[in-house]
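Presented below, as structure tokens, is a lone chain in the form predicted on its own.
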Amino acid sequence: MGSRTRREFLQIAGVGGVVFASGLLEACSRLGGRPDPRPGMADDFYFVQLSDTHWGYKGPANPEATVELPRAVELVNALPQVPDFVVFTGDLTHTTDDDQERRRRMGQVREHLARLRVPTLRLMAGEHDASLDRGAAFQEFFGPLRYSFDHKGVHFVVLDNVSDPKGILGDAQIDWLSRDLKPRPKDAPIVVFTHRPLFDLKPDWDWTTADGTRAIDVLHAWRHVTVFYGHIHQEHHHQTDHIAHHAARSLMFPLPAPGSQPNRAPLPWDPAHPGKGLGLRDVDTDPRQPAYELREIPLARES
């Protein structure tokens, strides 16, 4: 089943979304002819991005906090075509000073994620998971804080801008990124997953990475780079020159648009529309162009 069948299914299920294209400007249109495939590049594939689960949260911003993660798992498992992989871009758990409770929450998240019927699961930490213990518990339960992998012609990089309490990548990781990318051709499709935005979206709300511009400078040498991140609990799209940055919705509570209110307190819960503002993302990937089509899938029908 192709992406059209999947999208028809999602609309029937009442979880339609909006398509956003990202990639080479001269190759993004799906309405006309497609350019000839580049030699050695693989066929289209798709993955699903989820973010900011905040498992363990209790508060007025979501009185149904235990519902959203299982609901998201059900949505992914119900897709008529299995995604190549699912990625969670951080904050799997809600922060706690209790080290034992932190590990208990991570164990519960791992149990929920084990129900996902997908071949591969890619995880990364958020500051709620990692800033208090420099990612020690996260690594015990879920693996490394930074890594890279290749999939069907696309090189993926997972960056850690949360385990350092200062919210930085750090010299060692910047050097690692440079070494990791160095063998890649300058026209290779590169996708970066990170939790905080690499650019200065709203620094006084902690919506930045203190040394993120250094990573962007490294990435800038490659012509086809796309960044997917979380942290800000809303859909957001931004360009730094030719690099596209796409933030995902949360699975727990939405946050306000940057600068729209004095602080970043969660938006009030709407009992008439449970799950409003929450969702996940479907990303169709064509490494031959390269181009990406993003579809935002709400957890609940929104009016």
The other form holds:
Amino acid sequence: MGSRTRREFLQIAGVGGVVFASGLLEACSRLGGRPDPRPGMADDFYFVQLSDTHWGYKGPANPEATVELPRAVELVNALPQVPDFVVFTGDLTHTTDDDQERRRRMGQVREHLARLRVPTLRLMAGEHDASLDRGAAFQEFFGPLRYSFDHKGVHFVVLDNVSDPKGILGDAQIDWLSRDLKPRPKDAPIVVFTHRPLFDLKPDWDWTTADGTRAIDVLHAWRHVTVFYGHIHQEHHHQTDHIAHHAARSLMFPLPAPGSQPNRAPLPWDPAHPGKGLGLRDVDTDPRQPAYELREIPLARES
Amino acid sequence: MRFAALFLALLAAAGDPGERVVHVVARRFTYSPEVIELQLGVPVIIELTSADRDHGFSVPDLGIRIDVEPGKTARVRVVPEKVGTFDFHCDVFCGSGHEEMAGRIMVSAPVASGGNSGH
Ligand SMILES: [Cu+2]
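Moving from the form predicted on its own to the form predicted together with the partner chain:
All chains and molecules follow, beginning with the one already shown.
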């Protein structure tokens, strides 16, 4: 199904959202305004990005903390077309010092996610899941912290910048990334999923990855690289040269725009608009350009 | 690291005996003191210890970052070369409240001596 057809389909179904196109402009200018699909590559598909549920959080930033995850599952299940997969870019749980409680929270998240009617789930950790035990519980429940996979002509890489409590990737992982990418043609579509921003978004709020530049340097040699991440609890788009970076909203509480207030305390809960600022995203992927069309789906329970 | 060149920050094994030492205790999820007041051009040794677990001390605008671990004393020598406020935070994830673990360094110009106000 072409993206326009699906978009019309979504409009008919009354599913709102703001669309952000990434890669289309570049593709159009490169090809003189007439995108010329590469033969032999798959048709477009879409996936859904969920992020930062912080299951187990208790606090004023969200007094209805158990509502959002099941609601997100409902919204995904109500999409008019089943996504090829759902990716969860970290902080499935809110951190706790109690290893048993951590496992209890992860078990509950797993139960909720099991209700998603999608063929595949791609999960990854945030620092709240993995930093206090270096990812031990996360791996028991959800599998490896870093991996790669291919889907319909796109190479996806999941990077772990959270299981080291210093929020770094580390030498071994950067070597692994180089080896993983090496056999790929330089024009292959590459998508990176990670929790923290790889670039210096706001270092004094810890919105960075200390050695993220090294990963960006490795990725730089490939011409079509797009990064999807979480951690900052808001929609955000940034370019480092030709590499696009897209942050997703949270499913628990929104955080302020970088530098918009003295500290990074959560935005206050608005009782008139429960769930305001929260949401999920679907990404229409055209591997032939490649191009990505992002649609933000709000979680707010307002009319 | 933008202003790193404006400052001279060194991991100091030992500074001059006469240099001022500011001791900072890190514990979940605060620094004590959380405001460090320095004077322009006056060298100081910031000494950090942890009262509980591993923490970090990161001042991105000054190009400073150091681990703060229990049983050790972390030292960093600073010569403030710019007036202003510089935020620091813990960059080693330490639990629920880690994101609030922060403080600031305030650098002021020396107070003018004599009866006339300086400018
Ligand atoms: Cu800390």
